[in-house]
Every structure is written in structure tokens, then in C-alpha cells.
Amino acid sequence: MVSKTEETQLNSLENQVDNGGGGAWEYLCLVRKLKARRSEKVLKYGLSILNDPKKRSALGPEEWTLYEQVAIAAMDCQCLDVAKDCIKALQKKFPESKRVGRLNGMLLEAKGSWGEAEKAYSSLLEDNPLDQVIHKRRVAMAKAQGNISGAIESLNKYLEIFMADHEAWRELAEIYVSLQMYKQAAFCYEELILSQPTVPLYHLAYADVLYTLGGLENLHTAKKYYASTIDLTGGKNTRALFGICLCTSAIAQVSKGRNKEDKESPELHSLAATALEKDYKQRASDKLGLLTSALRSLKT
């Protein structure tokens, strides 16, 4: 993930290049380093270097890195002829390269030749079954075709091999949520929390899923994870504060007629409500009335 400082640096360099101040190569290197998606700019400034023999030769071995970067940007912009020319140049230089083979597969994807792309990727995986990029391309290809079940299957197979890939677990969880498969999504978020226990986003997403599933046990657990989100964010997560209030109200409804031990103490609800009111007073005072009304309706 790009930090605010890095994004500011990238935008500043982009403005400099846009205004004719030079630094195109430095800009392209930074885009690549940050893994930012600025395809139109990369295509424009990358081609300006590649089409100038003097500038291109000055790059040395980095020339081929730029060909690859421009090829990917060209596919993103649907400039497939440019992408094809860049890949041809790379193939000529590296005729046996698997990396160039991946680019060929991506070009087939961009053309919509899904069957041919799948054959190309399968062939590359036979040579190297642990190629993460190709596994991820197959997931992306399934999603691009609207084959969500295929994407789930590919992601599950991928995670059997690369269990520590947090982004893959998160992507799988989001797919499950979109399909209302909340139990499966909960499992994914549990894996993420186990591997990265200090990331508040995962605690919050897990709490949301458990709250959606409902049931007394899930609601109690959801409340705990909303509370941990608040703790990890220094009390500044508005969604988690609302989650505490919603869980407390839902638990009270489910616990009606049960033993006193099953009922919730209103203390945490009151603290969350107070924090929300303070936050709204500072940042959205015109909506304070709506908040007060909503919180009153949740009071047990």
C-alpha cells in the first residue's frame, strides 16, 4: 500500500514531468517501485524514451525493464499493438524467458482469447508449478470472465501452496462476502487475524461478518472484535463504534427472557455512544441530531 508521503512524492514528480521539467525516467522508476497504476502516463513517457535511440541506449540493462513496464501499461490502455511490439523486442532478447511467456499470456487475455491464455499459463505452470504470478493471473482471468466459482477454486488452490499471502486471503474473503457466504468469509478473516493480529481492518471486517451472521455467540464475538478495532485505532474508528452499539442492541433483543448472565452490561454501549457524539460534534455537527436519534432507537 502506498503511503501518503509516497503518493505526494509521486504526484509531485508527475506534475514536474507533465510540465516539461524532466525526470521521466525517475518517474517511471518510482511508479514501478510503488507498484502504482498510472498506465496512461507510463505509456506516454515510457514510449518517449523507447522511441528515442539515444535515451534508450543510455538506460543500459534497464531498457528491458522499461519494455516490460510499457507492455503492461499498453495492455491496460488497450493499446495492444504497442504491447505486442514491446513483447516482440523482449522475446528477441530473451527467447526462452518464462517472464516474457507470462507477458504473452497477458496479451492473450487483453485480446479476450481466454482459451489460448489458459493454455499458455498451463504450459508455464508445468515448467514451474510455484509461479505465483501465473496463479494470480488465472484468478484474474476467471473474474474477468465473470466465472466467480472458478476464481474461488483457483484462489483456494493458490492458498494451499502460498498460505502466507495476505492479499489472496483478503480477496477470497471479499468474494465470499459478495456471495453472502459469510461462514467461509469468516474463516478467511480468522486466517488474516492469526497472521497479522495488529491490522485493524481485519478485526473490523471479521466483526462485520459475525454481526451479519447473527446469533448470540456470533454477536458477542463481533462485539469483542469491534472493541479490538477501537483499541488498535486509538478509539478513532467510527464504524467500530457503531458496531458496538448495534451489537449491544442486537444482543439485548436476542437475550430477552433469558437469564441475567446472558444479558449485556450497557457500560460499553454508553462509552461508544459518547465517543460517537464527540466525534460528530467535531466533524459533522449538522448530522448530530440524526446520530442522537439513531442511538436513542438502539438503547436497551
The other form holds:
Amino acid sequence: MVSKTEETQLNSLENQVDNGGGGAWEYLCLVRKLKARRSEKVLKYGLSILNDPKKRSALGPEEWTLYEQVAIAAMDCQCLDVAKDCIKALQKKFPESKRVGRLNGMLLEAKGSWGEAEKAYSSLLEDNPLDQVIHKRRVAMAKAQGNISGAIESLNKYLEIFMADHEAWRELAEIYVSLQMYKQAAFCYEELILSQPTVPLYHLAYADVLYTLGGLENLHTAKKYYASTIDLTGGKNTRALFGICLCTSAIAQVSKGRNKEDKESPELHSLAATALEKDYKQRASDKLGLLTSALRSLKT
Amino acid sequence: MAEDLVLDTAIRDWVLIPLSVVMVLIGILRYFVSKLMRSFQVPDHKIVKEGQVIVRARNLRAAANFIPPKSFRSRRVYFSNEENGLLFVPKGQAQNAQAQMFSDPNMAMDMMKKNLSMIIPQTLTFAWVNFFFSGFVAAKIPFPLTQRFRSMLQNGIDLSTVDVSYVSSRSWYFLNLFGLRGLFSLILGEENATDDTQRMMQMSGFGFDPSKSLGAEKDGLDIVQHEWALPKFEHRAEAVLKKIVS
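Switch from the form predicted on its own to the form predicted in complex with the partner chain and print that structure.
Every component of the complex follows; first up is the chain already shown.
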């Protein structure tokens, strides 16, 4: 994931290039390094460099990486002829390359000819059964065709071998959430928290899933994870603040009458509510009335 | 009786410098040859899986306190289960790793190639040094040494009264062998095949790597006491919010 400084750097470079300030090549390199998905801009500036023969030869061996980057961006923007030209140039230079084979497969995918793309990928996998990117492309294809259960199956098989790939776990978690298989999604989010415990995003998502699952124990756990998100983000995450309020009221409802006293954090709820009000007053003061009435109904 | 022997400057011009230059050139040559000869080693499916299992187990150990106790325990059982746990290596299998490595033809070929590319230039250069540059004093080491080094450093010189600081060219060869490593990493970048000493150290610890580290991870995992850190977070969140609100 992109860190904040890198993101600001990327945005400033983008502004610079947009306003005609040059530096297109640095922008493209940064996008490639951060694996950010800015296909339109990449396409525009990449093509401008590639079509100018002087600038192209100034790149030297980096020219081919640029071709690859522009090809992928073109496929993302559905400019398939541009992509085909780039791939042809690459194929002339590197006739037996696996990377070019992969680009060909991606082109077939972009065109929508799923069967041929599947054939291309299978043949590539035969030569190199442990290529991570190709496995992931197959999962993406299954997902794009709407075959979600197939996607889940291939993703699970992929994860059996490459179980340290946290992006794959994240994708699997999102698929499970979309299918409402929350227990499995919770498992995936736990894996993510294990591998990167300081990323508040995963704590938040895990708390959401637990809250949706319901049940007293899950609600308590969800509340704890919302609290950890607040801690990790310094209290700025609105969703976590809402989460705390909702959890507290849900717990109160479920354990109505049992009076299981909340010894751990009696003030958390009211503090969260106050923080929310303060935030809304600053940023969206016209909605403050709605907020206060909603919070009041939660408190009862 | 340390009389200062005056060494001919011609020795420096025709022995020390050419020897260093030749060794640098041979190193560069070896680097390029190894790059050409490097066969693309298809990573073994099992080894990749084991590596990833180790990373996952290590993550589990490191961040165990962030997940609820039930999930931690179920994961721990999954990893160290007696029957089909991922980290559990039955005693018999552990020893086979190295034997398997040698019987696997591809890997054996690869190791053979690496060995050859290392041994042959060394042997040739050593023989050349011995043939051409023996029988005279090549250099003087600036610090005094004990008599024990005499057999090592003064191999071609048959006089026993010469001070041990005066060494033969063979010792200059060895000095270059170990010393040029730094120079090579500067010229050729980090990954160079001339890192003989490093490679020698790596080879001795290769065979047992996967199964031993699996066992080590399993033991580490068994030891971990799960102390759920989340309740603490509620208090911390309170403190954070208090600061914001006030």
C-alpha cells in the first residue's frame, strides 16, 4: 500500500506534468514503483514519450519497460490497438519472452476472448508452474466472468502454496464479504492483521465483519477492534467512531437486563459521540442536527 | 636481528601489481561467465511452499497478541498438529533433505557448475603464481609477526633466518583473494560470483535449511503465550479521544 508521503509526491508530480511542467518520465517511474493505477495519465504521457523518436532513444533499455507499462495502461483504458502495437514491438525485440507471453494473454483477456486467454495462461503455467502473476490473472479472469466460486477456488489453491501473499488474502476477504460469507472473511482479515498489525484498515474491516456477524462475544470483540483502529489513526477515523457507538448500543440491547457492566471502558461511548459531534461541527455542520438525533436514538 | 632487506623496486612493478591486475581481471571474467552459464533454476514447488509457511508462522508468532485467543489457538493447532500440521516434520524425513539434494540431478549439476567456476580459476592462478613467482621475497609486511607464520607465508623462501615479515608472493596471492572481494562488490554491484568465501559458508548450511527451520518455528510457536492485547487498546482509544475532545 502506498504511504502518505509517497502519495503526496505522486500527486504533486502529476500536477506538475498536467500543467506542462515536464518530468513525465519521473512520474511514470514513480507510478511503476508504487504500482498505482493511473492508467489514463500513464497512457497519455507514455504515448507522448514513445511517439517522439528522440525521447524514445534517450530512454535506452528502459524503453521496453515503458512499452510494457503503456501496454497495460492501454488495456485498462480499452485502447486495444495501442496495446497491440506496443506488444508487437516488444515481441519483435524479445521473441521468446515469458513476460511478452503474459502481455498477450492479458490482451486476449481485455478483448473478452476468455477461452483463448485461459489457453495462453495454461501453456505459460506449464513451463513455469510457480509464476505468481499468472495465477493471479487467472483468478481475475474468473472474477471478471462472474464465476465467483471458481475465483474463490483458484484463489484458495494459490494461497495454499503462497500463503504469505497478503494482497491475495485481501482479495479473498473482499470476495467473501461480497458473498456474505463473513466467517471466512473474518479468517482472512485475521491473516492480514497478523502479517501487518499496524495497518488500521484491516482492524477496521475486521471489526465491521465481526459487527455484522453479531452475537455478544463478536460485538465485544468488534468494539475492541474499533478502539484499536481509533488508537492507530489518532481518533480521526469517523467510521471507527460510529462503530464504537453502534457496538455499545447493540451490546446494551443484546444484554438487556443482564447488566453485564462494562468495566473496561465506561466512557468510550460518550467520548466517541463527543468526538463525532466535534468532527461534524468542523466539517459538515449542516448535518450536525441529524447526527445528534441519531446518536440520541442510539443511546436509548 | 632485523636487518632491513632492501627489496628491488622491480619486484613491485613486475610481481605485486601484475598479480593484482590479473586477479581483478579473472574475477571480472568469472562474473560474466557465470552470468552466461546461469541456468534458470525452476524453484521447487515444495521448497517455495515451505518458505511461505515459515513466513506465515513467523507472522503468527510476532503478531499473536493482535488476534482473539480462539483464532490464535486454532491457527496454532493447524500449524503444529501432530498428524498433518504444516510445521510438523516426522523424524525420518528430516535427514533426507540433504541426500535428496545430491540425488536430484538438476541441483547436483548446478552445484557442480558453481563449484567448478570457483575452483578452476583459483587453482590455475595459484599454480601460475607458484611457477613464476616463487623463490624470492616479494614484500614486507609492515607489522611484526611470530615465527609460526613462517611456514605459511614464506613458502618459497628456503632461508630460515629471514624475518617473518618478509613474505613470498604466494601470500600476496592469498591476500588479494580475500581482499578483492570488497573491490568487486564496488565494481560489479552487489551480486557477483566472486564471493567465494561467502558461497563456501552458504554451502555448508544449505541442506538442512528447510526442515530445521520448520522445526524451529514449531518450537517457537509452541512456546508463545497468547496475551490478547486488544483490551489495552480500548483504554488507549479512550485516552486518545479524551485528548481530542478536550
